[in-house]
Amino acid sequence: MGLRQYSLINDPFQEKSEFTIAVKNVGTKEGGSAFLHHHVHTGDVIEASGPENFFPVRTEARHHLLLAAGIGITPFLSMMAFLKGMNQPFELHYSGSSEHECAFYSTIKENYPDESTFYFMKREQKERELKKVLEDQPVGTHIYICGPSSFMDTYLSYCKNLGYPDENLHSERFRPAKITQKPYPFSVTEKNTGKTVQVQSNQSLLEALREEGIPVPYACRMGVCGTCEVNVCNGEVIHHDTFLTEDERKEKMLTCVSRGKGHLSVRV
């Protein structure tokens, strides 16, 4: 199955030494979700790392607006419990093709009847209504978005056009924001060790460096946390992360998702 990451959906005020996740059965038979659905049973032991939060609630916000689509609802379940417990103002806008396709529909309706709005209409109408919601927010609102990439890209772009500061926009992706459709192999020289590493088309720079015994720390493997950042000494980089700023990309890269062209020199 390999490494996978899932959102914890526990109420953070009611944790009882257990972690709860929700996994939608999608993708290929070799995928992580299908494996969990078909091959993991009660009593099985699964190795798991401790939780890390790359999508935190920003307590400085005056208001919290949560935009979810599909299984992108999962990180918001614990967020809503936290915000309600802290008596913080928030609203959830949850898109899906039907009630059946909205995970936790009944739970949300029961626990957050005044804070939640669902959108089951056609895409064009849904987009008009969600954009109007974004236009009518008070100053100091923080926007949190999770769902399919196209959904996230649409509303993050719209928020930026409306003038929301970058620090008020937060998103969590299940996949890197961008991927190279036909990745080419490239080589990298790590300056501290002097080792030159070949990165194959089917592996990341992070994987190649660690296989050579170069200890690059990592966490999300999605280009969002910045843990696997290295300095780029020379060479051309194809950036696929959502963590580095444009200025930072002139001299840094995230090894979990970004790739090089030809040959790179980096310093871990």
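From a predicted model like this one, the values you see are computed outputs, not experimental measurements. Numbering follows the first chain given and starts at 1. Just so we're on the same page, rigid core means the largest C-alpha set that superposes within 1.5 Å between forms. First, how it differs from the form predicted in complex with its partner chain.
- Once you line up the core between the two forms, the Cα of Val40 stays within less than 2 Å of where it was.
- After superposing the rigid core, the C-alpha of Ser49 moves by less than 2 Å between the two forms.
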Second form
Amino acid sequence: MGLRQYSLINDPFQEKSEFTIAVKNVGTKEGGSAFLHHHVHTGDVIEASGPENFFPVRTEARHHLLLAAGIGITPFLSMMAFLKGMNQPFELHYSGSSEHECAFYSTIKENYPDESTFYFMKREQKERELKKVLEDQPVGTHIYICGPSSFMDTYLSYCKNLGYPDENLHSERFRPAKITQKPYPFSVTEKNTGKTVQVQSNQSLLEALREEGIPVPYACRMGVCGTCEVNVCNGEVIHHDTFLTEDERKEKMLTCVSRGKGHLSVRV
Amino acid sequence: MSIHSFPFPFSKEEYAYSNNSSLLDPPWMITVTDDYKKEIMLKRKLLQQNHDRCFRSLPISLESQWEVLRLVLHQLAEAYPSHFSLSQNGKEFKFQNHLLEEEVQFVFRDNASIDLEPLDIVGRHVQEDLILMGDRSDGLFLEAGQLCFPSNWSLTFVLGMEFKSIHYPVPGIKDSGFIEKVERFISRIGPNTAWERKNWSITISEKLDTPLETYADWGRLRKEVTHENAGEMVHLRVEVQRLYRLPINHDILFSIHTYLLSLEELVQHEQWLKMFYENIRTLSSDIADYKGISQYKDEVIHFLEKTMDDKEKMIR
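Can you give me the structure for the form predicted in complex with its partner chain, which would complement the form predicted alone we have just seen?
To see the whole picture, the full complex is given below, headed by that same chain.
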């Protein structure tokens, strides 16, 4: 099924040696979720890398506001257990299409009755209510947003307009921030080795370089950690990461998600 | 310190700045050496006499301190099963230090179950100094530490300070953007992953505890170095520094294991003598000042050159 990232939903303070993930069956045939739902059975062995954390809880916050939509709830399950265990104040605002479609509805209601609010309503009304919630927060509140891209974009930009500092806004995306609707193949010359590599439309620059034996370190493969950065010497880059600053983008790119147009030359 | 286990820090014959970090596998933050008992006893004496100087913490660090307590005890038992053991029953832990014939019991995250803060407990069982850096949304901050063997710095002074600010006195570190790169490097360290680097300086006399607070006692020794006593008095001081990302609280544990080796011992190793000499010789004056070497650099060079000459003569 290739590489996928899933949120761990365990209570971080539990004393068990196990990890729990939740996977929504989104139904596309080649997808990782369909594979896990239909082809993986108890007792099967799956190779997994160690956990990463690109969406940490900021314990210096005075208050935590968690904003979830749909299956975007998953990272918040372990966060809420953590915050509850730490006795830190938080509130969850969780929107879904219906109570029936809302993953972990009863678990959340049971464990966090005072902290959680659900939104099963028309988009306009939900936006009105959520925006009011965001307007009315104490200084030092950190906002965490997870859900579909359009949901995250809406509320991140609303929070910015309200004056929340960037340091207080946190989001985890299921997939890279911007997706090239149709990724085109391109070619890359790596200056140190002098090798030229073809990057196919269905592969990343990182994959292509590594297949050619050029050792680029990597970690998240989502354009958020910055490990796989390379220097760009020449050519046009389409950046898809959420890590590099505008200044850094003038001379760097993250090979796991960003692509080139036509021909690029880079230095690892 | 045995010359065989000394972590010699130089690999090139010229001094150069770098983030010379390497990934550690397994990611153990501690090393037990032959000097374990001696150094632990010194540590505990310092803690008893000057607790405020050797241990400081901010309230926000408490949860990470618990995580460090459990982690380091786990690692001790895993790395040195004949010296340490750790057993667990639910949230109750029992740690046995067979080298010291001591036992520590606690209930995880229950502050009532311990008399000292968690970091202050675990630090008494390892040779390393342990520093906790909080990974905050606006940077890394020094939030707790048990520091008995500092090389000319003060825990009291830096508590609560930002990682970058602490390091700005290092010559050239700000202008080049170097410290920002190091900070971003640290901020990228993944959970349960550890990195190691070696840092070096020089201490006059075989003294591990050289805090800023007692500078008057040990700093004056710098004036007493001559080319005749340098071999005995001057010690290469190497800090093996490790950085580890705590998986639950997402903060950074920084451990510092300090090793001292007298020049007398160092020069017995032909290759080390040559490399050390070249590094000291090519050291820029601002770095020599920063490391406190300027006062006696000529005497050390004199000693090293004479030693090399003597060795050459012996071969002839």
